[in-house]
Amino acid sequence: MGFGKGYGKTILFGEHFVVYGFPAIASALSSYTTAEVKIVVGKGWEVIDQRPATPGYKKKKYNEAMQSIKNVIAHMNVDVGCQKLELTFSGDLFAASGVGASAAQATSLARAINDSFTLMLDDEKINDAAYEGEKAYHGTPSGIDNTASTYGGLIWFVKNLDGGKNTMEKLRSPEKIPLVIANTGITASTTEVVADVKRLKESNPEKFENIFKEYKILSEKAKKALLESDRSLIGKLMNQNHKLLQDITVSSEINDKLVGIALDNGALGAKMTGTGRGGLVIALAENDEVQKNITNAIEMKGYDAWKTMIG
């Protein structure tokens, strides 16, 4: 029997900026999926999924999750034609839109296929896996996702759309820094997304030109406050951010209203992440205390929020 681990992810600056070539920046959460790899009599695979999650997030990304678990089976070159793979998932991390659940399915997949077939695989080829696991649910993924869940801390990533290899360099700070996610409850499909944000992209190239410059910028600005770990400056950018992600409009009412809580409730800086249109929402926070009085807020409004920590 295999075993394999795939860490849970928060995009802290560049979520859809990064599917076209711009910085962005993630940090590996400390929950993760697990996966185990079981040889039993017959052949194909089948799944066992123990992952806690949103209501109605499994059940909608079904689909996309079968053709995850097929395409990384095949790029590791595992026969199941004579063979069947029993594989179970389970883990702490709380399966929802934004928290990089399908990528860290995959990577603890590809560590579980690794393991329990001696393939001695690095942490690269892992990663060459997994993304072919993410193609599945984003079309043509940024990278990002698997990325932090196959390698964990936090990362500087740009993808390269000349189809070469991506940057990523892991950024070293100076100290954690508390912050919150919240959960919109509501699943949006990652694919749909990504192509009406194309859409508009064509329809008005003026305007997202200017959203891209500005996004430039800010993305260094926050390289370098994430070094320093300059707190209040990390949240302006982080409110900066979401105000472009309203612009290109993957924001929506209830991330806008999370992110209203937070900041009433003494956030430095709050923003939604991931995918958008529901899923989470970030918020940093100066202090425990202050962690713990945006996470009291939330949960009084009647939304699922939990605390951790970045850096």
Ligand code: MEV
Given for the second form:
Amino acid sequence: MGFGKGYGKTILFGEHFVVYGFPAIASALSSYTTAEVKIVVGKGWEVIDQRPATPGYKKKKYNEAMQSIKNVIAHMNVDVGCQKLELTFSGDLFAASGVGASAAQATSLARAINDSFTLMLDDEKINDAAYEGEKAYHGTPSGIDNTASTYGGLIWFVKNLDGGKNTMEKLRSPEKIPLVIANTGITASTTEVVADVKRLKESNPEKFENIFKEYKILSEKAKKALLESDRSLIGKLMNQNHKLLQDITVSSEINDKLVGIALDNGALGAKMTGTGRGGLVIALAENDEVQKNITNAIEMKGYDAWKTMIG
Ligand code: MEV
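Having looked at the form predicted on its own, could you now put up the form predicted together with this ligand?
Everything in the complex follows now, all chains and molecules, and the chain you saw is the first one.
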């Protein structure tokens, strides 16, 4: 029997921009998905999915999840012709659009296979295997989700567009900062949203060039603000990042509504996170009390919200 974990993540800055080689900053969550691999008689593999999830999430992502598992197994050269893998996924990461659930599943599986077959792979190789899994969700994953899921902590990530090694830098911020994660309850298709952005960029290159320029400056400021735990500046930059995400049409009415509730209840900044057009929204709080107020306000409006810390 083999066992592995993959952390959930939240993108603090730069979703979508990261696909085009701009830096993004993500924080792993303390919640994770676990995978257990049992080798049984037979051939192929079977999945028992016990992860808690947003209603409809597993159904919508079913085909992609199966392809992702297939990719990881193939990449790790596991022979499933003369043995069967019984794969059980569980853990406390609530599977929802925006939380890196797909990457967490792929990473946990890679680690569990590594454990089960004593492959002795290092984190870099685990990350490579999880990246293969991520390809099942859209053709051009930046790799930020599996990197955050594999390494944990706060990371600065830049995709190498020439296919070489990506840049991954661990950031150490002096303080932990309270964050609220709010769930729109809508499961978005990363494949569709990423493809839409690509189409839009191709039809309006000038607009995108200006947005990209603005984002690049913002990302450098965000890194510095996080390294200094400058809460108020981090919040302001999150608001600006949300505006840019609106400009590239990946936010939605419900994302904007949750951002509004968070800001009205004292958040220093708020933005959608991840794919967008549903999924999750994050809000930065000055302290635990404000974090509680934001969480309560969101729940009062009928949405799920979780408290976490970044940094
Ligand atoms: C999805 O969590 C983040 C996106 O930027 C896609 C990617 O980075 O591959 C939307």
